[in-house]
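We begin with a single chain expressed as structure tokens, specifically the form predicted on its own.
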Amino acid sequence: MEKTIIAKYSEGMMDKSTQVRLGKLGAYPFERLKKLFSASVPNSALAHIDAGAGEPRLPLPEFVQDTLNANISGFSKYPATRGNAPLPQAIADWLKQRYGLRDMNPATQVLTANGTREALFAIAHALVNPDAEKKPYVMMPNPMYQIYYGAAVTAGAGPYLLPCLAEHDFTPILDEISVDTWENTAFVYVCSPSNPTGWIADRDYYARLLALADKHDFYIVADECYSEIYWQDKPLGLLEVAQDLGRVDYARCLVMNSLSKRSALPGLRSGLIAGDADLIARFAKLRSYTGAATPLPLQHVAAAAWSDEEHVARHLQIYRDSLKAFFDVWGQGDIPAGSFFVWLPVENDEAFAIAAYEQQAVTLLPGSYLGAEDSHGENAGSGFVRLALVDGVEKAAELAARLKKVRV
């Protein structure tokens, strides 16, 4: 039973050749989508709706232009990879305010990043030792943000897939994992709220993972990029749960978050890494060689964004209204607990994506492109498509109306 959730390409993943590891990766989902549409033409009578990419297209917060202008001279200076003041402090202050954390040292428990994509990828290279006899696995949800998979493979680990299935409310399945597998796990990726399913980790889930991490000596990396986009209840954070359990040093924990979704600033490329000071120090050393530092003017914009909640509240209301508008028109299914994605069940995800593009000028992403095949050839993302509601309420309603007309 357990063998079925190990990634198809796990065997031999410990090969030391980077070239061989890269060869085990397929094309990135959006490259696959271009190939899928290569022989298709969208309906020219309709304006195109791009619901494929999770790229918020909301108005810029008011402070962005003024803050950038006031700090424009910073482009003449080298920024620090760890982040310059006031950004780490603004991040620490936000984490304390948002999650009720009593302590968060900006000097030792916070790093800045050029968005979290870079950080989520690079962290595997800080936490995985490909020369070790043990620890060959990196656990991750399936379906997933594909960066997790690529990070595990290129770091010399085997992706260990945790199926996220509708019958389990898309909770990443931890049952029936052997002690030996846990003992050979370097770290676990958690995505909450989830891209693409909208699942949110509860206190019990995080507490269970923390207990397993202590028992079997692995780390937890929580991708919380959609933490400020939710339907009803504000999502818990890993550090919040750790503190409640008495882990005031956030041992074994790293969280990552971004202004791309929270502030609708994907082009700013600014994110945070926070948690266990020892892991932060290890990651900071790696990033001093590999991580691009965020330009100083952009750091000031980021600090302003982490310090302002008014624009976040406005964005949240737009996303909630968009989700409601979509499901009011669609007429079935449940609004996801978190994120601005709709994880829509279909009979054949690639066929539906092509039909939506050709018939209704809609771009969406086949769910199988966000999943990975297990050792039995099964892909937990198959039979779904991912829709990103990033264009506001009217477009969300129109998207639902168009998709109801798709015939496969």
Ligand SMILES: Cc1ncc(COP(=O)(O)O)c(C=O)c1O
Given for the second form:
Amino acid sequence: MEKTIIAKYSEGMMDKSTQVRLGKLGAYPFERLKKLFSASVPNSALAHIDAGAGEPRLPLPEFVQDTLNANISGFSKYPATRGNAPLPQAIADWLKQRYGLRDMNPATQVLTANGTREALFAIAHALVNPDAEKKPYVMMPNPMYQIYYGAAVTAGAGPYLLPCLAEHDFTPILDEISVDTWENTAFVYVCSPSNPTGWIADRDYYARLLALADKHDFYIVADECYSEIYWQDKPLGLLEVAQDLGRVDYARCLVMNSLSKRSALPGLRSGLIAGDADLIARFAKLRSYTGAATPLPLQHVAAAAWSDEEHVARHLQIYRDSLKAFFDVWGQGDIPAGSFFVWLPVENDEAFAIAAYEQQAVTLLPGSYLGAEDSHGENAGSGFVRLALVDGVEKAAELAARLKKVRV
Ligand SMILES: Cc1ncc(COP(=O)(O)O)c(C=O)c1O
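For the form predicted in complex with the named molecule instead of the form predicted on its own, what are the coordinates?
In what comes next, the whole complex appears, and the chain from above leads the way.
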């Protein structure tokens, strides 16, 4: 019988004061990592390998410089919250060709984001009513991209953790959740392909969630930032499953995607938000107050990046080759279905991270920093470390060779 778990501190997190809620959040994973390594010195005989941050380090796509130069005068104008031409249209066109969507209106179903991180955070503040008696939960996978957790807590919701366990291929478990809990859910974050586990949602998973959303009146926010990085089959998107089920208005659905991973442009800070026009309108209103508009020259670079698949195919090949090189040397385990992360089981994740740093000059992230403790006192990220294969094929092989020598 699997466990379905309410975060131990859900109730305590739902304080009325934003300041108190913020105070209850722990330090961000990379701050924790700095602290963990504060008394350690990396092996000085080896060049450092940073497999900690999921920051692609590939050459800049060719069109970036030229597009920026051609549109530099745009810095003298204020950009629009919903995005200016040609970006919303380029996003709509990409979504249509990538997912076979028949309809995607750039004026009503699309928003631009300054990277999906800010949008994934802000959406909770548009969809959660902290004063409501009902709907106090935001569901999310555990382990998770930590923004979901911080967003839920600061918005005044209780994070409800869906365990992602190796014995279930890391599928966020939806079974054994009570009707009462579903009824009290404001929205569910899905991360597919998943950071950190590499799991990809299939048609049945999205369809089941959509049926639950209709039955219990909640929304789905799908973070599909790693959609263009996969080992075999192209990941499905929430919007295409919705369309196939006849939900041509994408009711209850929002997807987010990013140029940080597919285009290796994390510094551009550009992403997309798309789906249900009512949710888009609500979110656009919030964003018009928070000031989340993207500078015009950067919008032009983003439009060029969504319009070019050549560089994306080139990057995909590098990620695939890197994963293969890592596992060839490592000699065990399966290549993840999606993303460029390796979610490696270890005895003690913090001890392994320290040993890898001191003995082999490798930075990686303890899995527990990407999880949250559940009501059973367990953290679904413990016993794993996350490696980001973002430095090319040779470094991926070298990383595996070095990790094989780590002794805890
Ligand atoms: C799962 C996931 N979602 C969203 C993001 C945010 O990416 P960005 O803000 O660069 O678009 C990241 C970045 O690491 C991520 O791993």
